[in-house]
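One chain comes next, on its own, written as structure tokens: the form predicted on its own.
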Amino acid sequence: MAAGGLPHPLIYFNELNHALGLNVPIHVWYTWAVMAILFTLSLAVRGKLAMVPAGLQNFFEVVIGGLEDFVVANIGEKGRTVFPIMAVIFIFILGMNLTGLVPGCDAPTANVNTNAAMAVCVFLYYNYIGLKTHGAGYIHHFMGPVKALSPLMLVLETVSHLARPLSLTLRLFGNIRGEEIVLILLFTLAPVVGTLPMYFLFILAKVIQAFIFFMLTMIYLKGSLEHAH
């Protein structure tokens, strides 16, 4: 049973799996739930757009506008072309992170498979942008500035780029899973006094983790958009 005597969400997901004849992992159900919530919010905002923003529109304009200004300040005007994907990554990861703070729920990002999928998408996307921008010349990003060391740099840079999805995956997984474990321990030892004050700290930590993933994605995209030196 979840907090407050309500059935644990896992019960509903298990019933759905049984009714539909599926075997969908719990973290995938939570991911779909977050997607449904974000789609609903976006449609609600879209249906009530106004010249003078208020409510949800004002909130999203502040968040997205601030992120876009940050990207343009670091990448330049080219950053606007890749910003939509980056904004989706940040909001999606933040939504999944915050799911872990709902009593009885788990954050999808506390599962390594969720993070690995997003990390691979980032890896494929920034390399696609590099190839689209520079064509065959994108290979120079892997060869370094000294021609004599190009064969060695090609190997090192390839390994470095291949390690990026692993780094993105484990960083997000380790931090979110660690926070989930600490929260469970606090709730077990001190259900109210020890948990509620920590919620504010964990909210901040989950926002920071989403922003770190966003910022690293921006750095990778910046490198793929720039000319090789």
Given for the second form:
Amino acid sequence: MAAGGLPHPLIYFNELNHALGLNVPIHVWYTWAVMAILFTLSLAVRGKLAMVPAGLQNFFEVVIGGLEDFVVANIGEKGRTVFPIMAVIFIFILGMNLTGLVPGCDAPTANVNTNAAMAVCVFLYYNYIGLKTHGAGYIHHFMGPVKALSPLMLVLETVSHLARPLSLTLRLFGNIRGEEIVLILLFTLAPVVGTLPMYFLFILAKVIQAFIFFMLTMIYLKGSLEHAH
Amino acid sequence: MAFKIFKEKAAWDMIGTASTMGMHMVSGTLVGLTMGYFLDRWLGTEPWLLLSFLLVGIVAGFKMVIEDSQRILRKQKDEDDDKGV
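Same protein, different form: I have the form predicted on its own, so give me the form predicted together with its partner chain.
What follows is the whole complex; the chain from before opens it.
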């Protein structure tokens, strides 16, 4: 795929599309690839769970345990019920972001469609959790603390809630797409030598972006789990 | 090393909130504008709904920024309390 009008030197799945005569978009292929990797890893870990963790299980226990501690410290014990979807979001987005650093691959999150899909999922999920926890009383979340101002606050809160998926989408898209463009530009200027130092910066930036998506999901879920002010 | 800062959980939290604030302000305005535009096209009331929803969007954006900064303040206060005890 051309990132910002620049031709990408080589994309594996373009070749596969050619070979199979298919026309599946690149970001969909790479999303599937990341999903396949994650499924394989999780099945491999589940296959030989042990009381004394070793190898891969050790790694996943550290990652998921750390995330769970973070969620419970922020939301409280109720956070454990909604924790799985947040852990999946973090690991999945991290995987997709880091795909962009593999030579010949393109990050699926550098396409706005992938991000919009995930942001809409988060939006629907936290509203569903809010409705499930509070029932019809969930509307109080949109009314603000002052009764006289509640019609105005209803409009304001609706706009600000609808803005959430938009800001989630655009931040992730802008960051990852920008990084991909910088990588390709540097690669055309000075192959390998120019791109290598940027890898260290971008690994950090991509982890931060995945973490921010995860953290915002957590903040939204916290808002829909707790009582209206 | 500058990377040491990422070992602290509070630093991650702060980076998240800080990078959210700018985006929140813009996205509120954009959503207000889009809602107003399409409502106008639907109801044929140009340009009044566009203008009023744009205003609502700007206010909503500012409200989100204020909420974000309140969250930072609350967090800092909690940390100060923890240190004091």
